[in-house]
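Let's start with one chain on its own, the form predicted alone, as structure tokens.
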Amino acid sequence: MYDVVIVGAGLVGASLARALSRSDLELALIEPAPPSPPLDDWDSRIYALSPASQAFLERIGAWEAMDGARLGPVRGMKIAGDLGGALGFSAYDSGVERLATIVESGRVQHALWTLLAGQGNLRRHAPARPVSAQFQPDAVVLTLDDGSALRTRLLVGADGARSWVRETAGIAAKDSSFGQLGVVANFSCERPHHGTAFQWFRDDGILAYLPLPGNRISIVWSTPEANARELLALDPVAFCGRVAAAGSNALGALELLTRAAAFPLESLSTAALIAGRVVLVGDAAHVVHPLAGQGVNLGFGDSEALAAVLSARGPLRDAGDALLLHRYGRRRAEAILAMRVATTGLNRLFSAQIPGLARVRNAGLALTERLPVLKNLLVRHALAN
């Protein structure tokens, strides 16, 4: 009998397993495709980790397991509206070392996966997939594709937006498309970025430059599907010119380091985070628009909160106890709702083609820029999540 079985060893599932591996719980982790060692090339899947997520990774030993030369500190941020409104944030003005850190997905996942090797209370099943589940009053019995059966007091779904665990447990989910693609690529840039992230709210979507170490950046261009397809069809020189021009040539000429790719932008919300002895974390529980880069930070917040609740349960308490799990649900409800409202609201505000609205939203940026107290409140909220 396991105390906790986690399905999915992406960033969120692996971080939860690592956090719980220091407890007295008996654990199993199921992953269909264990990560390969990262290559020297720059990963086009990057994340802006908040200081709160960094602190969590430090506590579980993952931060120091990564190559510091591949981490990009964000020390400032410049936001531009579509009619000239502007807003800037500075780590120095906010009294912090950095606003965020840019990391490569593959390197974080590899560091976490490596740390899980040899943990005495954790068994990794990889590659493996669950094929059926029986929900009993005192346990969940999970059958894997190799025919083995795992009996656990708590089943955790960390298996992404198309979660098998969520569907099998009967937790309703509502998903919707923004009608956009996120175009991603990495570049070397002519001028140094000085650790500054840039974001432009444009008629054709939202373009973000995220600073990588050295004179390199990663971009995410959230744009209508037609424009995204047009961008992907450009040759490398034309694509670089288009991205540089869209970013007001802020960093001079760009040179492509990784081939451009795109992914659909969707949102997902669930009716509940918990159903009986099943609990959801990460994208299995919520997907938000990437314009603020907060999706993975929400997921790490889930892992940290669930690990804290389970580790403090007491030696005799069932890990699947309903009151225990609802404590986790209460801890996460406010953060998830606040991020969903903020990201969806900003996307609608800057994509809506309503007469006069452009002037209002740009005036809002300019007003916030002139109110240091409000700016600092926004920064402090972002740093804590």
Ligand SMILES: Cc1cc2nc3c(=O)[nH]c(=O)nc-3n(C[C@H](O)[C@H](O)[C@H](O)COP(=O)(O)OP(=O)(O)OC[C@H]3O[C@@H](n4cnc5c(N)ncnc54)[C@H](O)[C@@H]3O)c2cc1C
Given for the second form:
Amino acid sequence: MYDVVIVGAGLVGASLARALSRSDLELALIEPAPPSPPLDDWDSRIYALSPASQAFLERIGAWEAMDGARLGPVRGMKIAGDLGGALGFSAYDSGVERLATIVESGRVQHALWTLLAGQGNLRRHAPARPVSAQFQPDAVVLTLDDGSALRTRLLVGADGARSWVRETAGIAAKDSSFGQLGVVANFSCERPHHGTAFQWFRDDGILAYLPLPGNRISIVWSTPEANARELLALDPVAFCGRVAAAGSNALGALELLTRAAAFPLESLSTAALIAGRVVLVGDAAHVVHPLAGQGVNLGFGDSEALAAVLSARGPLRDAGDALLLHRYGRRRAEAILAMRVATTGLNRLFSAQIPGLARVRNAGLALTERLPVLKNLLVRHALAN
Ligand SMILES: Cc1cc2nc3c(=O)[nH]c(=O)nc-3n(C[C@H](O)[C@H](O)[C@H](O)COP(=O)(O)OP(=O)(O)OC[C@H]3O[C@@H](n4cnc5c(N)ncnc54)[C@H](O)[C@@H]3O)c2cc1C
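Now the other one: the form predicted in complex with this ligand, given that the block above is the form predicted alone.
Every component of the complex follows; first up is the chain already shown.
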């Protein structure tokens, strides 16, 4: 009998497994596509990790396992509205060393996966995926596609936005498409970025330049599907020209390092985080618009909270105990709701074509810029999540 079986070894599931591997719990982790060693090329899937996520990864030993030369500290942030409104943040003014760190998804995933090898209380099943689950009063019995059967006190769904665990446990989810794609690509830039992240709220979407080490940046351009398709069809020179112009040539000419790719942008909310002996974490539990770059930060928050609740339970206590799980649910409810309201609201505010609204949203940015107390509150909130 396992105490905890985690389905999905993405960043959230793997970090949870690592955090729990130091407890007395018996664990299993199931993943159909284990990560391969990263290539030298820069990953076009990157994340802006908050200092809170960094601290969590440090505590579980994953931060040191990554190559420091590939991490991009963000020391400043410049946000521009579509009619000249502007807002700026700096680590220096906020009294912190950095506002965020840009990391490559594949490298974090591989670091976590490698750390999980050889943990005595953890069994990795990979490549494997569950095919059926039986929910009993005192356990969940999972059958995998390799024929093995696992009996566990607690089943954790960390299997992403299309979660099999969520569906099998009957937890209702509401997903809605923003009708946008996130176009991502990496570039070298003519002028140094000095660790500054830029974000432009434009009438054709939201464009972010995120600083990578050296004179490199990664972009995420959240834009209506038709515009995204047009961008993807451009030849590299024309694409670089469009991205540089859309970013007001802030870093001079751009040169493409990795081909552009695109992800559909969706939001997803679930009716509950818990059902009986099943609990959800990460994108299985919530998907938010990437404009604030907070999806994986929110997921690491889930991982950390669930690991804390499970590790602090008494030695004889059942890991699937309803009171324990509800403690996790209560701890996460506010952070998840706050992020959803903020990201969906900002996206609506800047994508709505209502006369006069453009002036209001730009005035809002300019006003926030002139209110140091409010700015400071925003930074503190972003650092802590
Ligand atoms: C364009 C774009 C940009 C983004 N930028 C940022 C950013 O800057 N910062 C940020 O914080 N977030 C960002 N996000 C969000 C971030 O990508 C997600 O929040 C994060 O990857 C969620 O991690 P996860 O481990 O919960 O899920 P996933 O990464 O989806 O991992 C799920 C895992 O489960 C496995 N799996 C799937 N099905 C099964 C199954 N049936 N059985 C077993 N295993 C299964 C998968 O193989 C995978 O390993 C961005 C998203 C997009 C689309």
